[in-house]
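So this first bit is one chain, no partners, the form predicted alone, shown in structure tokens.
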Amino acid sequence: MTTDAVNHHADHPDFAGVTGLLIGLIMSLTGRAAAHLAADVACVSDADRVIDVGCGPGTAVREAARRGAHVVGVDPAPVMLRLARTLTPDRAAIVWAQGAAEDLPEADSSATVVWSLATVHHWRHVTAGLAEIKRVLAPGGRFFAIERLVRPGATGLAGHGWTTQQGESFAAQCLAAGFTNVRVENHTPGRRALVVVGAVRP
């Protein structure tokens, strides 16, 4: 796998133990922004169902479920649900459960957003993901995904996220599988520059 694919930190072990939890409570704290933007350029609402693929401690799904949206927070550590669980007030709207972005379980056309923030460079299969999220949403549905710009040939902790060139990579393979009004987009609702690749479900 060369540092040009967009899944180029496919092999990084799963989040486990107390080094997971340390990263899920920094997650917390640093994710605030990237879930503002998503659930602004998704334009989340009360009429929404939202999955959060890769939720990690939940940031994001709290953000659409304030805005009054049915959410499903997915992700494959047991330790980030449960901190996930931990963080969330009691809330009827949110569902947590383990899966990942190759084996989502929920329904066909179940959703009617489907995001996935700083989480779709550690996808095992980018094509099983993309065939998954485009199962699971209505059509008409939106997809998003979003990850921290870097600098190309980054290593390291500063290497997870996305190349320009990385994101226009990712880009034609939702246009491959089948997505439409396919669109790449850099903001900076932080201090760090993000990459979002939108798309919809014909």
Ligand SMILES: C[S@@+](CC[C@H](N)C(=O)[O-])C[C@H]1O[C@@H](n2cnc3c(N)ncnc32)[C@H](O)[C@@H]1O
Contents of the next structure:
Amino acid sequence: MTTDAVNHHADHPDFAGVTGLLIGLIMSLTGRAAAHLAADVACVSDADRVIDVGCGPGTAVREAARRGAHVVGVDPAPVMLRLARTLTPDRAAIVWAQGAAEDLPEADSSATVVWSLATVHHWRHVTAGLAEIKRVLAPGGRFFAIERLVRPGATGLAGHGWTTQQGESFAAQCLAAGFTNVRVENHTPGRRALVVVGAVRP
Ligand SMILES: C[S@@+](CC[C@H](N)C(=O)[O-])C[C@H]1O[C@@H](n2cnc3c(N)ncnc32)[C@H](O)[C@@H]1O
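Given the form predicted alone above, produce the structure of the same protein in the form predicted in complex with the ligand.
So here's everything in the complex, that chain up top.
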């Protein structure tokens, strides 16, 4: 995996055990601005069925549910799903499911919105992930990938995200996968700048 690839942390160890739990707790605090941004840019409402790919501790899932949507939080890590359930007292409109971007446990055309927050950089296979997201989105469905904006050459924790060039590269991959209305935006909803790639399933 090259450091330029949009999934440059695909080889990162799975989130598991006490370390995974601690990372999940930290993400539940640091992910709030991105969760609000996702719901804002997607204009989520009670008419939506949202799938959060790589939901982690479920921050964006809860935000979408607060806005009235039915939401499925998908994550490959059992520790994340356990934490997400624990942090979610009101579960009425939420389903949690174990799975990965490359093999989503959802039916064809079942979602109006799919998003993946701070997660595409961990996907094993970008082409397979995009094909799955296109499959589960209904025609006209909206897809958003949101990543922390990082400096070129950043390493360690500072490298978990995308450079501007990686955002552009992912947008090109969305176009190649058959999405339309593909655009790249920078937002700073909290202390950190975020790259947002938005696309529509035709
Ligand atoms: C940095 S955390 C972000 C969690 C959450 N989206 C948030 O913003 O708080 C990355 C998450 O992606 C999940 N993940 C890793 N590989 C994945 C894949 N191939 N498909 C979907 N999720 C994946 C991890 O288990 C982890 O929960």
